[in-house]
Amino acid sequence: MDTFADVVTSGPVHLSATDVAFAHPGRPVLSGVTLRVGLGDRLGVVGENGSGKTTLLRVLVGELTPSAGTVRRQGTVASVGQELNVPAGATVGTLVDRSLSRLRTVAAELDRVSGEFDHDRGNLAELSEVLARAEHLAVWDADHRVEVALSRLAAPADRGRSLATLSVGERYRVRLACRLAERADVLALDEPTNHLDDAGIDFLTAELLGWRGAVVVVTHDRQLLDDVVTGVLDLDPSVDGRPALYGQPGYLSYRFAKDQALRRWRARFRAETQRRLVLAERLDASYEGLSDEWRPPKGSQTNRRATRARTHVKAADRLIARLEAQAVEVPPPPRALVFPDLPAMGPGWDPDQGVIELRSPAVSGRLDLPGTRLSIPPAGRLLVTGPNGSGKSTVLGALTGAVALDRGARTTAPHVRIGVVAQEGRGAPGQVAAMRRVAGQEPGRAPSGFDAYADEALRLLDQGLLDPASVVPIAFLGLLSEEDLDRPLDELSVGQRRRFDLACALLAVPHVLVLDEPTNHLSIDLVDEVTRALRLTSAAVVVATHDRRMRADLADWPELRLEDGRAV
């Protein structure tokens, strides 16, 4: 999604939605969403993967039309989505010019009005209005703001650089820098910290806290919620079936309020369920009594007994009807992660030898660790940290064998199985297209989750990387529902495709898990579950992450800190 919508009106700046719903053919996504984000408000949007967070953002900024309800926008609106379609020939300068076009138009208008202004008979109100707009947007400083944002977000600053040559993270950071420089009245961001390092997140946090307008941010970043938001909209099911709006600022306040609401909900559901069982037993007893006790003998007050029977049964039916009218209809709770029991070692392994070892690894222009022996022992742990471009993904690629070494050596234990979650996983748009080609499917139709998982199992089996006796069924994991797994991968949300990536990493029951930014696109609840599972699993685990809360949770792990491709 990459949207730039201008809706300029008079009146206070705000974005509002009333009873908004959205559905794909035969599949509802959103319903009953009501919110208002005014000047100085910073709304965080959370929820399970597939709950409609990205869809809601696209509806709010005008990219999608709601199937019901209304959306009102006042002021200028700019958004940054998780995915960017790159037009042929587009450059960094293309995005800069697009973002600053409105500001340059205002600057040109000010030049025209002030140049034509007649100090004796001129329209002072018109000049004042244009001057106020120019000052609000700080049009004279726009290009400098872009340069500062590009630098602070570690994004390529060469305006002639082709977007097609940039990584996904670089493209995201360029676009985010441009949007921040626009000074739109309403800013909508979808998972903005996914491709940022600590310095970039600090810059973004300061920008959002000082934003002179309204902000809507979809995020799984618990620290960002704590630092920035003034309220939280949770799209997960609630007791009344509608999204819940929590007015308390910060993640911890939201978490406490949600947990309290869930406890009350579950307690009421248990009470209603017990009451239903008791009355159902009474109803069964009534009908059983009707068939035995109330069956009149021939010739004995038949009409009177029939009347009493009908009255007895009607009374029981009314009790059941009353209960059902008052009962709480509880939607299924979010599926819990079922993490498989992973092995620490294979047959015949030496427990004192590393499962994977790198010796003095070097990759030209990306990584140089002379004299370094990086060994991952059975059940070992390693946390890889550092700013963007420091070599974290390269180290992980070298460990898995996906990146060839220009110097050094890589050794592995015999028949080691490695599960990998890369930053651009199998569910990414380009990877989905590749799956279509591999599967021999017609263009325009991606494989379903079940089909793609089976294809991955066959690929690993052909390469001798899968033990047929040890395969994790994807439905077992609780990451995706069977309904979602039957759908083509490109119809799933980015977060659901990320769940599919995690499932594929676990497919072969690996001895080693190598995870590059594993929290990207995942829901908050799943991030907590994955973190707990990684701490408890018997397999060796290597994690590279910018997620500040995850790093704090894994702070007792051995750490490899990188800068400019070197250990520090």
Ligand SMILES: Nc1ncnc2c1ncn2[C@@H]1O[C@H](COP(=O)(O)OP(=O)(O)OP(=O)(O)O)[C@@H](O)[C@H]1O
Second form
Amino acid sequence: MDTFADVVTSGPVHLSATDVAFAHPGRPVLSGVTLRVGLGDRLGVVGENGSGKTTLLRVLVGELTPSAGTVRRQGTVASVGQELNVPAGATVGTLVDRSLSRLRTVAAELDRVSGEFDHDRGNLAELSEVLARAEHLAVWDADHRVEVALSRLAAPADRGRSLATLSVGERYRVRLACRLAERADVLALDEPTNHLDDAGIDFLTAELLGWRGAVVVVTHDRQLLDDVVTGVLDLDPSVDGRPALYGQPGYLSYRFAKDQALRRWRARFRAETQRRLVLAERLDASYEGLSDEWRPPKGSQTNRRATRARTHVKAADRLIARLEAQAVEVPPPPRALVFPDLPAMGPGWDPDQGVIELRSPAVSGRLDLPGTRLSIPPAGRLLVTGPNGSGKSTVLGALTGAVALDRGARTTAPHVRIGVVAQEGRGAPGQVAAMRRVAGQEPGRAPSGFDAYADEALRLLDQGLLDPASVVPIAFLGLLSEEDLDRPLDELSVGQRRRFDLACALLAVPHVLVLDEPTNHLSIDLVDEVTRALRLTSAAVVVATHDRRMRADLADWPELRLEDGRAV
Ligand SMILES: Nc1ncnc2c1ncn2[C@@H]1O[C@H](COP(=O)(O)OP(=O)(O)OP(=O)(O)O)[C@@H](O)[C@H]1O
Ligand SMILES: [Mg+2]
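Please give the corresponding structure for the form predicted together with this ligand, as opposed to the form predicted alone shown earlier.
Below, the chain from earlier opens the complete complex, with every other chain and molecule after it.
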């Protein structure tokens, strides 16, 4: 969802939240969020998938109302959400017009005021004010800025083009280009680099660094955090239950400070546990003493001794109660990915034959590799890179068989099992809706992760693509908690749905994994874990990625670099 809210009040540009909380029905998401982003500040928001980053952004820009606390905005606000539901019939021009409408209003006002201005008796203050606003927004340059941004972000520039015919990535780039050209005072972006290639990210980085207002950016792109942000808000669990704000620029300083904080938290937890143990032992001893004192010898000062003993026990009891009330909780261990063992070979395979092979593949207008034999050997690796629209997804689709070839041939090893994470996978909103129809669920209710996973297993079993003995239980993978797996898929965050896609790709214990932009929407820590697992697995792996860190981490893999559908 995108916001076009105009919240123009006088005073310095800023966005602030004080003790903000938000809950979906029966599900608290945010609490105790306090922040302030002013002119020249660029706040990065990070956290595990499902920690509430998108929710926070939507609360900050006014799309959601906080259940507690206050949000203040001064200046105009423009946001680009993680997902967009395309309004029926909308075109590229619709988005451009929406973004530029305020600028056009200011331009028209300037025309009117200056046209009507009487040099002898005119209101100079009014003219200067409108002129200043028009200058601040550089209204005369607005259409040109849109053109430049569309072109630099490799977004379709034809204003008549229907948004429904664009890929998710193209749509995101159109939205981003419009919002950047709009020059709002507060810019709020949710995972902006997911759909950008290097040139696009360079453009975005420069725009953000030069932004004449405040920026809040949710991102898992470590390089972007390093290059752009002046502070980081981390929504992961913290010792005081409030999101931690790290005031240093860059990813590395944030990571260092966070690791230190976690270490202190664990140390405090250990010390408290120790103190509680000692006290509990003392209390036990006191109770023992008490039972002795209950049967004092006759004639002794029974009452006094019993009272003293009881006081003693009560004091120890109270101490323990106080300790427990003030106790820090154990830092929840980060969920760790458990990557299943995958096979390199199937029965009867020739180790010298590719698991999948493409010969001279061509897909009209998208891919043309004449004379190329693209062979993925057992346990082989391939990294597919290239700018937006260069044909990365088409090559991957040709390898998995999802995209039909117009020329050339595809062969596979017998009964090969291929695990696929598509760029917009099963968890994408449209896909969840389709699943709901297929599964015949009650209207309006998407299947839970557990149910959808079971459906997928049954489908693969029916097709003979799954060995029932080796199904990987989804909860075992450490991608989603059992609680989240019990929830309807459409209630999960985008990254949680992407985790579900990854689980489905592993379900059939594949011989080959084909992953299209696997870093998109996944949290920083999970990307690290997945990268490590992909380097180690016995299965063959094909990855298409624009992610700068992942490309560097896989730099020793054979690379297919594409440009305009051709290998370069
Ligand atoms: N409509 C909804 N109903 C119930 N719960 C929801 C709904 N939308 C989101 N949630 C839950 O709220 C929590 C926060 O979601 P949010 O989308 O803000 O996370 P996020 O940090 O942006 O995650 P990601 O990294 O995956 O984008 C998640 O647990 C999610 O499952
Ligand atoms: Mg999100």
